[in-house]
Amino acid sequence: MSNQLKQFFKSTITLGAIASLTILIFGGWSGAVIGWLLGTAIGLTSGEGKRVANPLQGAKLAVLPGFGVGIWLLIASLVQGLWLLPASGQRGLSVSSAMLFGLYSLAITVAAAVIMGAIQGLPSYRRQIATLFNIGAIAIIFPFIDQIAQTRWIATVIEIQIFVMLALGLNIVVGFAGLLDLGYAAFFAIGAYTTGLLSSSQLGIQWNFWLVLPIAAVIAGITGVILGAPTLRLRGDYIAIVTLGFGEIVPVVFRNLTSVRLEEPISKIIGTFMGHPEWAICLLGCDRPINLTGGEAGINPIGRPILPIIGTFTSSNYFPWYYLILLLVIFSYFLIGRLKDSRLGRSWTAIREDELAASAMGINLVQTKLLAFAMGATFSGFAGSFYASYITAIFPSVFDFSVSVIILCMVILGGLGNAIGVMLGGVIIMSADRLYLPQLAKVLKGVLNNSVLPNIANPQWQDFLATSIDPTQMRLFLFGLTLVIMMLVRPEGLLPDRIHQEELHGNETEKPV
């Protein structure tokens, strides 16, 4: 009994903590929401390790760590709508109002735990059919869920999807052939100044969106074999300081491509040995130099999709945005899944685990390299062409050391070469950094306003909590924090790959002989 307790506390204190978070910040129907999706993570997760052998059994697992989280949501509920709301300068809610909204939360949590859980004890084959099909029902209606809700996360959830597909093109770089890359935003900026100057009124070039994605995509993995050519004799650490070093002068040369006049090389060297630079052959901006960057101001607008039947691609609807990306990242899961499971997959293990020994085995360390350097940077060329699209316009500082960190961060919270862990990685550093973060921030300013500065006397008390407790300004120490304990406490990741777990625990997992 004391087992099934601590199981029962362990599997719902974490999911029970992020659903009360998620309804204290959010209130109205996001408890209902969140509670759908971790009530179907907890259906999912319940029977493992365990032989589950009919889907009733599957839905007795799955029932009371969903009633545990539902509990934490009621009582969360309550919290919000009696207290929070009036703290925050908010009209609160009545006892029967929140009491409404946490039983909602609670039964729906429950259903879809028990609902997921059933599908657990079918037998193995209607069992992985059945899952894939509540996942995909649950990604496919989920931007209508949001709109019933009134939660407004659509628009968080796309820019999430961005940088899934980022983080799962960076796991073939560091995941599966052990290249530290710190400066993968580099090829996420020229996807994006592809798209840029391809689709825009910049050079005078608007092509279509359908025509560029792929172009981008293809720029940014020849860029990628261009990075990893010099970088083939380096190991380690000396690999990340020059792809960090790329990163650092992609967003710099795109600052200054303001001014841009080409002239052909060989008569250009001859003219000026000779005495007369005007025999240079001029090539580009020969009246006077293209602005072709737009400097720090960027390019804007930049072109949309077009569809026949939904037409432009507009801001105010996120549907056609939130399908398009969700069919990139399903296309990019699938193939990277296929890459790893092929001849150059295992290449790229083997070339982690031990370079002498791949190359003693016949391996072309020259050739596997640039691939997995290629690879990887054209699923991040992919996303930079989406994102431009989607934002309609690009800055040089979007592309920072920063991004690189975060979406590297990603793969490491996540589990190092598992495509599942890394995209679980990215959800959530994604919904922290875009969506918790800030409402959090919001929600603290309204209780420091209403609740807390009116009954402090000094001023400079006042302003230094007004200006101090700010949870977006901490973003990347609280990133920095999260990896220094994942390396403390699970440093294969949430999800690992199984040769990364064998190779970190082997000897706990050995046998006494």
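Nothing here was measured: the structure is a model prediction, and the numbers come from that model. By rigid core we mean the largest C-alpha set that fits within 1.5 Å across both forms. Residue numbers count along the first chain shown, from 1. First, how it differs from the form predicted in complex with the partner chain.
- Residue 123 is not among the residues whose C-alpha shifts by 2 Å or more between these two forms once the rigid core is aligned; its shift stays under 2 Å.
- Here residue 278 counts as shifted, since its C-alpha moves by at least 2 Å between these two forms after the core is aligned.
- Once the rigid core is used as the reference frame, the Cα position of residue 53 differs between these two forms by less than 2 Å.
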Second form
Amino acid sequence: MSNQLKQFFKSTITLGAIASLTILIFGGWSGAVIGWLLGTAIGLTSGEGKRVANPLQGAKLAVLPGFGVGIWLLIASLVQGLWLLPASGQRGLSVSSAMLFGLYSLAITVAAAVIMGAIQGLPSYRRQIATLFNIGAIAIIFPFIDQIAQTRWIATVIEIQIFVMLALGLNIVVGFAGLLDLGYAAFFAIGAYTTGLLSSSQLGIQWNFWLVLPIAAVIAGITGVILGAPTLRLRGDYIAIVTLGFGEIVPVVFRNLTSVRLEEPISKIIGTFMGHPEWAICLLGCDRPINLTGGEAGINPIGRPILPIIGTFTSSNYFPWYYLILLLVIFSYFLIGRLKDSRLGRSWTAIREDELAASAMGINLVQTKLLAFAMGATFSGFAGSFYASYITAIFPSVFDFSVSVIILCMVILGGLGNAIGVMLGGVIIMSADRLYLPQLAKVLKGVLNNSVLPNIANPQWQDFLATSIDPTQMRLFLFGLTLVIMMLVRPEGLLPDRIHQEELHGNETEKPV
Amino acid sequence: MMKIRYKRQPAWNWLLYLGLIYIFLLLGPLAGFDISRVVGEIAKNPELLIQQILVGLVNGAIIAIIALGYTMVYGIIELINFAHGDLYMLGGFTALSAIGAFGVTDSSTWQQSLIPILAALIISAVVCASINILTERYAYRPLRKAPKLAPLISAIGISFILQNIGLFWGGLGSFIPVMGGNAAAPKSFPDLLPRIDILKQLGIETSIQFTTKDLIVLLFAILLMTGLQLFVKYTRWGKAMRAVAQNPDAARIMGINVDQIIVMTFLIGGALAGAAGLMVGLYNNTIVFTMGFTAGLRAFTAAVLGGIGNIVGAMLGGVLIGLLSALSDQYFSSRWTNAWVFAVLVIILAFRPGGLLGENVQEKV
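Mind pulling up the form predicted in complex with the partner chain next to the form predicted on its own we just looked at?
To see the whole picture, the full complex is given below, headed by that same chain.
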């Protein structure tokens, strides 16, 4: 029995920790929302590795882990209401209302787990349809639940989806074709700036978002080809460095193109040395240099999408944005899935596994790699275009190296080559970065200021604690640690692609020379 | 890996290069590369050019020392040690903390500051070498048999971790007063080196400034590089290092402890990074936790420019990159300097991946 309990505890510890952290730092109804999401995940995975004959058995399998996570939620809810809130100087909850929040979260977790568990017991074809239907329903009603529960996560969820899309694109380059791209944010920037230039008052061009979206994607793809053409014949680690250099150049370019004036070079040089500067033929910005990118101040405002019934998308109403990016993500997911199974996708796998053998089999290496680069850049351009229009302002500092590494982190954490894994990685990393860390910082600050600092006598330590305990300052550390630990422990990621896993672990049986 | 040949018609080649040069001349002025203006400025004030060359030489010498760390590690285990630039940044922080602990400030005379500087040099070299050895042991060694991208990604992770440690270190102002209040702000490094204008002392009338500060940094860099070169060329350890770089398996058969040699490479690279951190602090009088990334990329560019794995090449590349940055700061536009340096990196890799002096790396299938 104790062994079973241990097993039970082990199976719920990760999800339970996430759930209780959520309720500890967000409070309120957030426990119910996270319980709903995690419960569904539990139901989806509880039948794994076992034969589930019918819905009843599936539900039975899911109910216990669901209950386990629910208990975590209940305890966390009590801790949050009775201790954490008073400790951070806010008004605490009464025992009954904290219990109410906790029990409600528990019930929802169990219900979600049971529903999804039962679905896993259906016959195979119907199971797939029903699982898809359930997940689709969650994706569709999420904004409403978010509004009712007042968790205010939706703005972040939209950003998460933008990055999930970027991760899907990078997955083509790194996961499918095995080319390490460290300057992926550059294509994101190019997509965003194309949108910014074509639908803002910067150049006086104000095209419709729906027209600019594909243009931005195509331009990002073309830049991918231009960058890739001279460099893709290099060795793997050199490609990484060239893309890194490119990723560093692009923000510098966007930062500094504030007074553009082009003159035809040959006539200018001849003119200058003959002493007739007026010979130079001016091509662009002749009367007055053009301010192309707005420098550090960026481009602002950028046009928003318009649809017949909804009207213009506004920044106060997140619903249309949410559904638009959801559609884009689903579209990318299916498109990339089809690409992977195509002839091109199989050549990518071949190149990743053994370049020499692939080229011997008649695969044109440069062309295939170039297509991977271009495809990855195209999806990045899509995401950039949406991003520019969603934020309505873009600055060069948004697209620096750390963004490229965050996206790389997602791909590696989730599982190289596996689209579902990459999406999961994106959700984990972005929600940790944009949702949990800032909120955790806020809660910690409250607790420090109200309960810890007054009790510390030593002014040095007081000063140190007040300035240095800030989880948002630890982002880089966490990303770095994720990369290192994943490489050491599980280089294939959380949800690995089957072929990739074999590749990474295949030569472990070989003896070192 | 097999060399894959890409055939192109020679005439095409010329047209392509001419087209590229034309595009470069057309777009260059956007990034400050305006030949006629640059030539005009040089003609107007040639002394400024010499001044910038001197600045470039000194900065280049520091870059070269960082580049040595990249090139040695790459030569031996074919890993682009991304964390090396951040290691150099930590070297600067260690040196600043050590100098602060000795209580030396701007107003100290050079007799007072000589011993603290030497102590700071030793401390930062030891700290950086230890960090480098630890990262090698725990982050790179377990991945030596893994696909090549795995250690590279691990190195990027270490680079981020070190950068965050630098940020955290900068926030320790309550324990280390020299760090000041704000964690992310640049830290001011005391100006300890004597600043005597050599040319004026020699009685040469010119606007060019070359002070003892420049000379000390330059001489120290040359000393380190010569020492390393002699070490690699003439000692048993150096011979073993070259053997491992050429062929680790054969070296092992010859009785060389390969792991030990790799650890020693990281030790030397780390100590050089620590020394470079101190030198940059003393020379520029300011350090910041993000300086490692840019400096690291410049140094890596230098290593690639000279031919990676090639120690003399790294020195040459470092000086060239230093000159390029100094001239670009003066004549193009300092806002574009980074773009120029990375453009050199991209161009070198695209057209001459072996670097100027040829790379010294075994291609393994």
